[in-house]
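A lone chain, given as structure tokens: the form predicted alone.
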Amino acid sequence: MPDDKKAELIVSRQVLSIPQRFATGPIMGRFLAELLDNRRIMAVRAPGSRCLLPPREVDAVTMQEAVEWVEVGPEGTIRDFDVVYYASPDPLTGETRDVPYIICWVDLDGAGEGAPLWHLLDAPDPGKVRCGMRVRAVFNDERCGCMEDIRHFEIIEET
């Protein structure tokens, strides 16, 4: 006699997250350590070349090794930005970010125009954000040695 009952499905919604650590290497490691310990944004410069931010061991344009450490920012100018209206879930937490939010590329003071840093921008009205606006990095109070030690950039001067 066939069983007319349908199988009961059990759903367990959870984000799979495995605690992991990765070696960043000496260059990126120092960059993250400066964010963690000193709230400083550091870039590297190849001889006679532009700054690299985030720092890398070799400049991909000139193929020279980056050897000089330079402190940049924490203020800068918005080079470009995108207003995001799609509420995508965070792969680590499963939470969705409030929309709209703004991602921006910032030319930090002292880094020149060849090294924009990509991050979030906190702006009350996305319609008033313009390229060329002055911004400042806002650091998290509790830091963990990652890019999220910079919470976001905030507008300090409208042009």
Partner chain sequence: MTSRVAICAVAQTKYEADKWDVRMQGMVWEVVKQVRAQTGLDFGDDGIEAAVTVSDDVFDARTISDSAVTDVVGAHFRGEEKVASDGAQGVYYAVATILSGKHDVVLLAGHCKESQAASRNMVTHLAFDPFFTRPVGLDYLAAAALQADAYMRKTGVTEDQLADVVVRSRQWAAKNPVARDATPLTRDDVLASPMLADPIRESFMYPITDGAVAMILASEERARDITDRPVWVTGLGNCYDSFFLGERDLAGNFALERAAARAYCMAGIKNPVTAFDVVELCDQCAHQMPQWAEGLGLCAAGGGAVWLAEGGPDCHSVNRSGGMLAGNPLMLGGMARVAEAVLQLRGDAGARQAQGAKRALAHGCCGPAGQLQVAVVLEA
The other form holds:
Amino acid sequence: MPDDKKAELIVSRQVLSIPQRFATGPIMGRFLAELLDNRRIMAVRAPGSRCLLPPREVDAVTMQEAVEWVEVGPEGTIRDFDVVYYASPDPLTGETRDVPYIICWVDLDGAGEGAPLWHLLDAPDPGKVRCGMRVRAVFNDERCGCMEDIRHFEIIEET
Amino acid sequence: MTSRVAICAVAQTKYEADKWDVRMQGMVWEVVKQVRAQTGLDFGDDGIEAAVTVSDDVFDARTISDSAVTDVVGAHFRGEEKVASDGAQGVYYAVATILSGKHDVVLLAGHCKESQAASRNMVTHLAFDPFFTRPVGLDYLAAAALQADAYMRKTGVTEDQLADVVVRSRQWAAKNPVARDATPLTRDDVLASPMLADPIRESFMYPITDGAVAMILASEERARDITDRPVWVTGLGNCYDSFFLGERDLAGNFALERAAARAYCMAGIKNPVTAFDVVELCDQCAHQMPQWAEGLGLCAAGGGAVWLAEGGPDCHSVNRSGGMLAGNPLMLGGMARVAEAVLQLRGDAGARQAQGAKRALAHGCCGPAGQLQVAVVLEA
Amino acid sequence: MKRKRRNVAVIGSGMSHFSSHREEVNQPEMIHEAVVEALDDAGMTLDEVDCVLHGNMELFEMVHQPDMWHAIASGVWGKSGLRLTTGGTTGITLACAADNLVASGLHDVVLAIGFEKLQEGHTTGGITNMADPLWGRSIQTGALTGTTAQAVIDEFGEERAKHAAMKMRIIMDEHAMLNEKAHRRLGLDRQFIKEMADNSPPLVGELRMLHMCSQSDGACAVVFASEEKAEALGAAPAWVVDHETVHREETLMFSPEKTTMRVAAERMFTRNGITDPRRDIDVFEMYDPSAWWGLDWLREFLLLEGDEHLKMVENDEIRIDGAFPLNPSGGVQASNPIGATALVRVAEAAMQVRGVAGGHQVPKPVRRALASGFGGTLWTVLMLLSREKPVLGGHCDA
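Shown: the form predicted alone; wanted: the form predicted in complex with the partner chain:
Full complex below, order starting with the chain above.
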């Protein structure tokens, strides 16, 4: 179709959404309740296996149920990070975040190396963030039992 | 290479209105655990080699819904393929992966939580095209109502007869420990239930349901090692009708007749009226019990009213599970039918057992007013 | 020992026009373009098709069970059909399913259709919806990550790594310029490698706009047939030798010793007697969502060590006329209608084997071609195609 004809075509613009109510179950449910009530980060593991963080029902490697709870963090070490410059809308709210922002994977103290927690990192100068830096979780005062009860991680300044 | 495929184990969660206390992963793990316990199989080259899953991104509100269950179906560093359709299509595909020679033992696992979305009708509304049929307000309930109206006018099936289909469903559901809704109803109760979309009353429509189903399928050689009661999948067929409801004979069975003919041809069945000891058909809505019975050849085309009047459902042992009307989630309607057929053929159906059942027919459907139809023949 | 029941061949393929904006067609119309071309290419009519497979990702266009609506154009009316979706790998999962369904004896001719109309929704938002709503959805940024770029930079030094990634991007673009179906044909000039590597707008870390694949509207259809049917049609087909699917759990950063790419390749090569993939495979259509991933995964898929993969790029070995042509179509960096993308890899690999790739046909003889799919949480699917008909019974699991 020639371009001048294309310009005359009608495009139907619609916003489609369906409100959801996600179950959290006994494992994620407790993880979120611990954030809400105790500002505590809890991981699970199958006996003798790696920690799972965020906690999940089953260890995919051993196919054993994760039944042991372990308190981890709130401090840890940056395993890896992404500095995001692309202004992607938050699919939950439709709002576009300010860029740049930093996504990090943190090996929380006590969680071992198989379960880095994925979260946001607040750092004044993204150019100075390095793998191996020590960080700590910053909790919101007002919490609701969700992942965002951890507002972000922040870098622990060396003394 | 195998010449036939068996279902060696089945497990279903209890079907419930709202499994608010468990994630979808938890539902799937519950049934995967059960089929592993039934077979003693582990994951790996000598056990369960790969998984076929059944789920739906819109119901799950999750892009790539199967990525949520990779761990609980044992697919970490193994194969998994997702059928995004009625679970009977999952059976069809799992059988193909074994008949082809690709795999010997496959886990089939499906899940669906209809309660998660604010409205099931908002989900199925999205199955309609954005230009012509969404603006009219169609969803699967409205499509089923148009079909029910056309079918009742064509065949003379009455509202009383449909009410009796619901009453009967609840009576059988009371004997099925996994059934969602076994509350006894009288004909008057059904006829007093609110009108959802004329002529479909609330009790005529399958209720909002959550649940999960798992099965183990295996090649003939492996099946005999795994179980002494394999159930053979001897016939498979499916067929799509056209999309626009106005282009279809809504009171007919274009797709189902073809799906059934394909399954019967493969299974060598000449006369479906007498071929089956047990039939499980996917009655999402009460009028579909006689309509699908016509399509499956249990009675003459257009003969649904007479079939009901003459006690057809009992003569053909149809839906001793309670059927879809007693409650299964949309994506698992046909898969729950296959699961019940397997229980019947293994003699594991408890108080609802059809004595000595040797051959069963399971039916699944999805899309608006049964646009896609699936027939599965199973034999002990 | 496993044996494939019967041989399966790719006998035709078709693709719609790929573009970022296909407002002039709706979804079924776009699919129909690919279906018509595939049937023409196969030299058959719709009557000869037994079964139609359909796949994409529903939340990109917000259509539930789109196989229903698309029945008006896919050709499935009155036929058997199946809808399968596995994320980015959807297209090649459809190819694997078509192979299984024909090999099983259930069907003789299967038409596989993958499509996406990314312009009708928000692509990065749609991908982000794959993250768990309880812990990942507020953090993930679609399929964008700079961690691979950083790892390559850490291993090989900034200058060499950035040069190699942009060289990869330019070679892909040079290939796209030969393929009239490709969406992005930019005409990138090699003499400005450094400027492009430094100045292309950054997305995430050192992953820059130029490195990343496009967002495309498009559909692909491929016809798979039994040996009997394929040989009756006369023309030399591309035979499906084998396929392998390797998934992994949903958390991205638990790092097992090996990637799914390497594991899939090891299994595929062991089963099929491939000891030196660069010698034994003549062309590779890789699902390369970005130049950095394409570069890094070259080492994984070819089971290389050290900097062999960088040298292949630096020495132009991966060019269409090089020793190991990679993505003569231009690959995913040029065109990415996601639900179709992995099926396009299979279609392109089959076209090379059949010798019908036209302007982007590899000049050397193509006996064996490999296609890969990428999706989910770093999942891999591989399919191997050959000009020579596989000997049944010779295929066994390791």
